[in-house]
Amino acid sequence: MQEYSSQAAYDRGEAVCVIGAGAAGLIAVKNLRENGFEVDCYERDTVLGGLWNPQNQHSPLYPNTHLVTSRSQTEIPDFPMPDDWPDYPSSAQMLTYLTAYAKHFGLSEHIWYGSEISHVEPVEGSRFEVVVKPAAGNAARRLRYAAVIIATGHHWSPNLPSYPGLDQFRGTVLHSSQLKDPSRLRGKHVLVIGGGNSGTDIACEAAVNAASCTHSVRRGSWHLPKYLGGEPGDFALARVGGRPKFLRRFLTDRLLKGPASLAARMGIVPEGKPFAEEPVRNGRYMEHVGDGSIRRRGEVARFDGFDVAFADGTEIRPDLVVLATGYRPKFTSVDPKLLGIQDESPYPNLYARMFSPKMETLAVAGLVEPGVGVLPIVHWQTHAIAHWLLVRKSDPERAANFRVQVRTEAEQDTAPAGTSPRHRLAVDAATYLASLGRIIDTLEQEPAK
């Protein structure tokens, strides 16, 4: 790649600006560039794979990260994991995996690592003019594009939670992102705030390691174990979910049969109806809290000195307390009413959960937690992206049947169930995977003569 002026704009012409060099950037160059488009695609770290790479300093990985959901679900439809990996791989083996998809389908030589997006800006109707500050320290470049894919996830900016007298405790304070190494677990008496999938996770990890876990959930979420009926359960739910409403119903109640008694055992009552939200996929978090290894409690009231005060009046004396209280989506190139983004809220507001309510040549991969894995969501989600950029121009009849199409989608698209802000970027995989296979056929099929 050439270098340009930091004086004056130059215009990569159709090419495309992709914003992340993590699982969402790699799956977005690879279809654009299948489609044929020139692709720029802008990492600020100097390591692809975002935050499944630890050696990215963003990288929200903590001890002995696994998938929770499995690899027959979680891989990219036409580059499968190999058959000889474990039901639900490790963080190092997803690397791998990242680092495999790049190197088969060419895609390094369209990245430009140590280069971070300052600004994102429209131009010209439907053109943006981007801004990149490269890490090194030279001087800044200004480029114009036709389209921008912002694909920087949602795991990098921590949610940190406020509770009074927090700021004066004596003891350690981390977030869940800043848990890199488990010896920091070790020998001692651990506060695990946050009752998420990192939070039960890393309550596991410090059941083993420290000398107590004490874990602090606000409300009762569903537990699933990773296998069901001797299956990895998100495959066998998928499987259930082809059948007929009625005998789904029977037959995902007989699977959740088990999990749910066990969890009645535990005191643990899940709000709301199975699935209604995103559940914990643990299966070792109940055999802790059944063996004493875990304890928990409800919702945090206050920091006091040395000590931790719960809503229900009791106390603990941590040493360490670990936030594992999620993230919150940040922008910080783009203009937040191109994205929908209203008031305080962090969140968009995007037609499809991809496309710009404002900009059409503006889009976001991977904005969603489907509750299965969501790099094959990814896929289509960039494949529909792609295709649009190529018949927005060239195919007016059909352009015009896309956006009727495209905010059809988006008013049916109801709100998720769960009260969490997490759930905030929740969707239904079937139905979402339903809607983009409607968008693409808009796209692919010839318009009516």
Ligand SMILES: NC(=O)c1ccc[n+]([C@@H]2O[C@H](COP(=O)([O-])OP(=O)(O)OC[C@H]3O[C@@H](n4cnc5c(N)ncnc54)[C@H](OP(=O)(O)O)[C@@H]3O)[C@@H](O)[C@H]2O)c1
Given for the second form:
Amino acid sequence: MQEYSSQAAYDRGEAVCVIGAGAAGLIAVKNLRENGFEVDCYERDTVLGGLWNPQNQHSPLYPNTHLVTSRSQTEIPDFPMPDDWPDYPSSAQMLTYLTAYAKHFGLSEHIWYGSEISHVEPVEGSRFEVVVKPAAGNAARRLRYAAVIIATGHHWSPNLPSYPGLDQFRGTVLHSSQLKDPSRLRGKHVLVIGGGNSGTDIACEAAVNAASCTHSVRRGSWHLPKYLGGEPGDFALARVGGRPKFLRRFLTDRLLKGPASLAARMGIVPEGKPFAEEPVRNGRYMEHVGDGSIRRRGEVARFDGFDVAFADGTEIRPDLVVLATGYRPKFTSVDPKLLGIQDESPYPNLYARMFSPKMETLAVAGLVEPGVGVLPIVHWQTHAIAHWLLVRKSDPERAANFRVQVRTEAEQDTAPAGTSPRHRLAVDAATYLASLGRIIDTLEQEPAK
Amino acid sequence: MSLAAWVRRARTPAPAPVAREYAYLEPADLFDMEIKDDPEASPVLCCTGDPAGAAAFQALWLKRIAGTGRYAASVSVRGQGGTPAADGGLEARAHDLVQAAVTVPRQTVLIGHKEGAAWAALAAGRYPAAALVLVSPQKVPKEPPTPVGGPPVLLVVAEAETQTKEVQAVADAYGIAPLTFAGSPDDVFKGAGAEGLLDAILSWLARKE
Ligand SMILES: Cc1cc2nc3c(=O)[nH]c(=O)nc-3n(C[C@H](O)[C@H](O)[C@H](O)COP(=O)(O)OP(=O)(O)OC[C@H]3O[C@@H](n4cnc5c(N)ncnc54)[C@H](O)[C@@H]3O)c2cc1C
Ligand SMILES: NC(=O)c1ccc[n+]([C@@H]2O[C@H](COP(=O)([O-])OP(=O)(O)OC[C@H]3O[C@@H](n4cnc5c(N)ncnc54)[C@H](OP(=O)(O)O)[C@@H]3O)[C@@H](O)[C@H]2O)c1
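What does the same protein look like in the form predicted together with the ligand, given that the last one was the form predicted alone?
Shown next: the complete complex, the earlier chain at its head.
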């Protein structure tokens, strides 16, 4: 491709634009190409793999990040991970895997690195003009595509809480994504705020590396170890999901009995039913709470010079505060209305969690928190998106019926009853996969002759 | 593979992993100035029901395939050649083949001979093979899975086999007509018959690409 001036938009015809070369973007490129589409993928960073690549400037990886979902539940359905890898691969293995996937399917030649998409604008009915942010000294490039798939991830813009006195705090404050080097914990009195997977993992790292570790959580979550009944926990639970309904409840309760009573012993009272929210999956945490190397506290009330005061009136004096308070979705290149974003909320409202409610040729891949492996879900999402784009071109009548179905699926989509705003992206994996299955079935039906 | 098939598989315990014997030859390994690696041509991965496994392909097949500029490989599934035996039937052997396929540097053609054709047929239901080649297939399930990614499929059988029920069933399942080769289905690893068979496969592959 040549350089294009800011005036003339280069028309890429029927090609599809994918934004982001993280896991979701790579899977999208592979599945679109498999269905005969020409694809250009734009990645603002200089590397692929998205958040699994520590060289990505926005990578949220912290010391010793391992998967919380097991290998068989995390691998891409048509490209399994090597079967001699551990049940819970490391973040480095995850990057090796995604790199191998890209190489195997020849994806790299379709990726433009160092190319941030700054703007996506609908033109000529269902097409898009895409603006690639100029690298120093160059003019912006404009290109036109038949469709755009946004795969920009939602774990790179930190959700930062505010507390009275935080600005004047005399110790160090970092978001979990800034921790990077484990040596930062060594010898320090560490306070970790936030009880998600990041906060719990980092508290465990601090328990063995830091001088002391206090873990502040504002409410109780469900805690599961990585193994249940001698199997990876997510696999064991998925298997129960395949049993007859009358057995499921019984078998689930039996699997969760041990972890639940251990949590109760540690004074953790989870809110809500077991799978209403994504559980914390960490087998080491309870042991550290049990041996006193992690001290649990409630919500932080304020910061005061060197001190931190909790809502219960107690105080501690940490050297380092890690805010493991999660992320907020952020869409920088497209008019929020196209994603059904209303008012101040950062959360889109999409059909079937992937299709723009406004433009038929705009979709988002990977914007779900399924509480299970994300990659398989993205595989089926992008499979559906690719088939949708095919049907739309070849059979307008079927396409119209399909839109009705997707809208209906969207109306039935009642998200699990999480209590915190972050649960706006949560889906019940089994329910969502069933809905994706219905969508794919409709799209793959032989067209009526 | 359908979403439902994947959900079922993700809930089934994976076969015990085995250290698989894997043989490969790259065009450059032939030390022949005339032969250039063709980056556009898909690699080829072979398996056979013959107990020798990967080694069966070494004398003729790998060399001849690499000679066309392709990466050529073969694998022994559990219990064959240098791969230890382990539990699991057809499914576990298909798993071994898929595991070998994802270690091939690029999207690969799967060639299965005899029972190996059944493993290849199952493997192609969960791995998007660049092409699927079934040579004198045996024990292919009545309704093999639809190959993912829609690869071209080739069925090659010995002349004597064309009318057998087994071959007819496979041809019907994929909606293709078999190609025939001269010789016996057991004699595909060396000799003139084997060379003719291999050339037929390679020229079919070249046409499809
Ligand atoms: C610490 C951590 C651990 C996790 N562990 C697991 C786990 O165990 N199992 C699991 O299934 N999931 C896990 N996840 C979820 C994870 O989000 C998914 O597995 C998956 O990697 C998400 O991929 P993605 O492509 O959607 O996003 P990302 O990996 O964030 O990729 C997005 C890409 O888009 C690029 N980009 C963004 N904006 C632009 C733009 N405007 N123009 C061009 N490029 C752009 C970014 O540079 C990035 O490369 C974890 C997440 C975190 C944060
Ligand atoms: N090893 C792994 O594989 C791994 C590791 C880390 C993360 N992840 C994934 O990455 C995603 C993000 O995880 P995460 O742990 O970084 O974020 P998260 O799941 O969003 O958790 C954020 C935590 O911070 C708390 N919090 C948020 N705002 C707060 C505030 N203002 N004051 C006090 N507490 C506040 C939340 O409490 P509430 O619940 O009350 O809102 C929650 O406990 C998840 O999908 C997770 O599964 C995976």
